[in-house]
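The chain below stands alone and is given as structure tokens, in the form predicted on its own.
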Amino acid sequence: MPSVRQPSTLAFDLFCRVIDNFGDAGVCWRLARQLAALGHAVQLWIDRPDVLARLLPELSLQADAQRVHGVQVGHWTAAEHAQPPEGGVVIEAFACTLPSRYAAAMAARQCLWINLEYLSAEPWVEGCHGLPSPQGSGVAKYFYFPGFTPATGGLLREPDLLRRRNQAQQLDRTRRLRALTGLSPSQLPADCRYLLLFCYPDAPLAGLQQALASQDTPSCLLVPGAPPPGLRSQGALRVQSIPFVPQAHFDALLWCCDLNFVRGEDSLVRALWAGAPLVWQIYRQEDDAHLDKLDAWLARARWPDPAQALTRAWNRQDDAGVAHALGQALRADPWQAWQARAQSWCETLGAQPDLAHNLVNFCQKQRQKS
């Protein structure tokens, strides 16, 4: 009997619970939109549409269900009474636990179940990526790990992202910043180093301020929203509040900056695509488990020693360590080495297939086996 040809397009139901501020919603929306752009039917179920609306102003909080950029968006509670897509793919983002009635219906609908894991650079991820975990319902759940090597699921990246970045960076930076922030030319001096500060509340800001204030080169620190208490302009440092930008403009803001301080998973990946030096504040976990994950990421990043020391001090809330390491990292030789490594790693990662294409290929292969 001839095998039944599998459809080239798939139906995806993607479930998202917001835990880590904007990160969970940001990752899930990027994935949903990219899958839709590839021609697949995508339903996003989210428990905090108000958080998504901060990133996606087009989203209406008055509508129970709506279609935005090719993605059907609905509230998590409505999924309890929804039918899983027949022969489709159900993505459980970050072990968010599916609604019980919905999960029970998946076997009869012949669904493929994907557990989208958090991003990690740890070596063990390569061995676990793509493995099945049989469930009591009879539906196998597959672990899907985003990552930095070809043996993982890859990173989220739109097909034209790096081309758009290169085109944008050929334009005058001050004009780009004015368009993004609405600030006047006097608030955006041309003869300074620009840094973006997007951090968690426990970041060691006193050390950051001390290091930048004492530099010979002026620095303009762009802070979305109101600056944290105690952070102020001093010496060579100008602290400039800017509006919170939607997700569609966040990349362009990163492309304007010489050094990006970012937090969480979504912002890390977008800062990597900027091809510029970055300092990552990883999401904090009990017993400092996040520091092992940070070390694994730094081993792959291969920043110059001062930049690695800065990243570790930033994540240990070590003001003195930040002040010293940042001063060292901004010296001519380490800074040039950091810039070169950021660009080369971006190019290496950009040569790998992106997460959305990898995920579609994985799901289609699993469908062919069934």
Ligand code: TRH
Contents of the next structure:
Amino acid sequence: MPSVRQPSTLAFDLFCRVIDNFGDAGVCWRLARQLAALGHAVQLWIDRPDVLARLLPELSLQADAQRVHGVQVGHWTAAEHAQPPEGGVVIEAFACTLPSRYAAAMAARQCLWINLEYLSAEPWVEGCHGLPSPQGSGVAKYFYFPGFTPATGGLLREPDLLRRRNQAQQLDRTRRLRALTGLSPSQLPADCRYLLLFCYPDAPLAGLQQALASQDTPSCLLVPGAPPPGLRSQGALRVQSIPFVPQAHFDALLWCCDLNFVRGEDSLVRALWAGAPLVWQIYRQEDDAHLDKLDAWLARARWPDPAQALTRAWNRQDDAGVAHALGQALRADPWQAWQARAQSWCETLGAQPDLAHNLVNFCQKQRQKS
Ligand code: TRH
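Right, the form predicted on its own is done, so what does the form predicted in complex with the named molecule look like?
Shown next: the complete complex, the earlier chain at its head.
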């Protein structure tokens, strides 16, 4: 990633607790790496380096502290005895609660405290992004909301990402897939529709299988890791298990596919940058609160009707709904409309400043005020 030095550099300490799956580590690592690429000093404190190592195989699980791609990585427990950076920025990702001794030392060292929130497309996010959260200790703390509009903190995007995507897509797709997955040519047919399946265990896979098996066009469904039980090749559908790729290769995998099924937070954003149709499985919350968030996102996505119906059915574990809506969405007209909208939304979002630049500007402004 090219390093573009900003006018004044900052020291960031970024705290990450892994709740489950890969998203917490995935988002924090991406942000840490991008801040470092902008020329800032970055320390990532993480409680589950083993999860990060799945995404970043070059991370050593033997070393207590190490530098990877310009980021200093340390175990969360070591932060309990560390000093916050003098005049630096401390990022608490997803309300992970800082170690108490470390938090107590922040006021004397005049740190800026950023509460990095989860991504949401809900309109209220615009009103809350950047608001202060007064602390008894006197430390300046602010809410930072990623989002899809210029009034939010933006989305993570490397400066050269879309250019790299366009360049990669000039090359033959099956050759790219072979290089990424290590599969043989016979496992990667040339004349078929490629789909990526990255979903939660409760996804309505029977509906997906039914729709793809009965299509005229053959489909190859790439499944990182072991395919979920019950999902199998049938009719026009070939289910192809592939290795879980390092995060640095994940975009290239998305760029090979005509339709990406993604989940959580980070893979959603990466699929948006692929500029191709995607189906998002949102992370489930109690009381179905996630369904409101999904509606807010669909209102911004403005997918054609069958793709909207497909996304809703996918998130409601509705096999019959998925089978019907996917069949409809893959028909020539809705499919072309979906492709065009995915591309134009990617261009609109890509014209907005990215999260790392926005965050740096936000922190520099707060620093100038104090
Ligand atoms: O794994 P996720 O479901 O992660 C999360 C967590 O559940 C978290 O608690 C929740 O808060 C958050 O979602 C919203 O999905 P996500 O966010 O897409 O993260 C997956 C990461 O895995 C992402 O960085 C891409 C990466 N990945 C690879 O690097 N290689 C692969 O082969 C695949 C399939 C994914």
